[in-house]
Amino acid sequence: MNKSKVLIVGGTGYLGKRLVKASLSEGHETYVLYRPEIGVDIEKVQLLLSFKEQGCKLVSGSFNDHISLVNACKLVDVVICAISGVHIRSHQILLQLKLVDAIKEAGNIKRFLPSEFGTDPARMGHAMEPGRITFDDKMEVRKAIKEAGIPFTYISANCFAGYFLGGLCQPGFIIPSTHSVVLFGDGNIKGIYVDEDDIAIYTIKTIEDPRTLNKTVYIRPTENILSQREVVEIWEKLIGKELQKSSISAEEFLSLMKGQSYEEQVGMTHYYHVCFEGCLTNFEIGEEDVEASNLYPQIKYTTVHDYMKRYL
């Protein structure tokens, strides 16, 4: 069978080079659309050089230009977007309608997997503000896949291992400290973390298989669904040393919000509901979905504990 052909716009992203990575290891024909107006970013010319010299095929395209997303959306089967919907970073998730109208022209599409990768937004109605936002902004781009009856895929990968692991939880840190940490309550809320890169393959797995065909995909490795006091003891074990521990109420938590930068908060309320809320376990999936480590058993995933031992 010949394997679909891939584009993946945000290719040159945190997630999405791991993506482009992924796709060739499995023998996709890989495209990357990338912006005429990149102007100096060298980093970033860079790494597309380096994905050309890997087999990818560059595509210029421009979310400012619809006539060229359709053409890149007619040399490919499957379109995977991983633009940034971090507000630390950019957030950038509305744009993607832009790239739904020219996917509906080009007609050609068997699967798109929007950018998602985070927590279900279906199960999100009852986010806080402002971080309520990125939840609502994905459920606007899937309610336009809908309407223009675009076959999809959604990927819910729970918390990015580098965010959540570096940090031992804690919104702003991303190294892990081997003299103290901070609790959320009594740290016994269940977290989901997975490695980047197995996200990535995860991912790409998915975009031929007809078992994942218009549903959501959850990645929930069995070994990775931990509270965050079970991630501090993983770490302590590593670093042969128990941390000072203090910690923080869930009212406390959020007046230290009060403070923050309106990217800070947004940050800080998705924390709040997988920490505090445990919203990314207190649910069971669905017969009308699937989890990923189920479906592809012959991936061996990262564990917590194999992921936190590159920070020693």
Ligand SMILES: NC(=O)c1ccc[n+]([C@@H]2O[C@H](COP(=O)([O-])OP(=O)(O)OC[C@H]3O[C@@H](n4cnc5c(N)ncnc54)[C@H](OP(=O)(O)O)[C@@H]3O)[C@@H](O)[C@H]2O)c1
Given for the second form:
Amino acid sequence: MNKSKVLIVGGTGYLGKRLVKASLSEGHETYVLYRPEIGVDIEKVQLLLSFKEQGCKLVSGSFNDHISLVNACKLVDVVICAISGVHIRSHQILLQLKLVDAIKEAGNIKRFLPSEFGTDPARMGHAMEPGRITFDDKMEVRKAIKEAGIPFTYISANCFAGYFLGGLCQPGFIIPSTHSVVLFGDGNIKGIYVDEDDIAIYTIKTIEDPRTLNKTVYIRPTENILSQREVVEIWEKLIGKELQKSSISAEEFLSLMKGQSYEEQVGMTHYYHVCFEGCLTNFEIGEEDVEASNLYPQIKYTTVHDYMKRYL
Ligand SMILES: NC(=O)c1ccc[n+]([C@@H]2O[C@H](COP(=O)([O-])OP(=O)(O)OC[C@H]3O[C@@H](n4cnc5c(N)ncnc54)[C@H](OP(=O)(O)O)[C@@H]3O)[C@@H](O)[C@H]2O)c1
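Show the other one: the form predicted together with this ligand, since we just had the form predicted alone.
Every component of the complex follows; first up is the chain already shown.
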């Protein structure tokens, strides 16, 4: 069977560039959207050229030009979008509605993977303001996909390791301290941390797997389901030293939000749901959905311990 041809939208992004690499390494003919709007952003242009050197095809297309998106979709079988959705960087999730229109018109796409890659938005109907916008926007895209009748896979990737392990689960930090840490309450709520390169590989594995068609795929590597306290312990062992620990209550954490910018508040409410509420681990995966490390046991995922060695 010929492998699916893949279009990556948002390929220059933090996750997107890893999806490009994974798609190539899995042997897919890989197309990356090149948006003329990036202008003279030399870093992006160089990155796109490096993709080309590695065997990708660059395809010009703009979210302001419907036909260009339709034409890009017509070249491939699968579209994966990794457009931005982190407010402190950029949040463009609803632009995907234009991509959904293009996929619908193109009519040939066997699978669309929208930009999700985090907490399952379908489980976040109760989410707090202002962070709920992330989940609401992702649900709006899901609604459009459903209405257009487009086959899909939704990837619930849990916590990107770079943000959560890098900061020992503290918002606003992405390099782990060797001195101190603030625990969320008792620090015993479990989160799930996934190396972004592993997220990309699992994602690519799903694209022609019939078991993942029209499903949510949760990425829950067993060894990486840990509390903040356990993450800190792993770090302490690596550096051979105990950190000074203090604790913040949920009320104190929420009151801290008041002085922050809108973008920071969005991020803080996400941390609240993960670290105080346990929104990633307080449910069982239902029979209708699937888990990536069970589907692909041959993939040797990166453990939290191994991920954290890079900070030594
Ligand atoms: N679970 C977690 O912990 C976690 C953490 C971070 C992100 N995420 C999720 O992962 C996904 C990707 O996030 P990311 O941080 O990788 O994204 P990112 O690096 O901030 O941006 C990805 C790409 O989005 C495209 N983009 C940005 N602004 C655009 C605009 N105005 N018009 C069109 N395209 C635009 C750009 O691609 P091009 O220039 O190549 O077109 C950019 O490189 C999001 O859904 C986000 O919510 C999850």
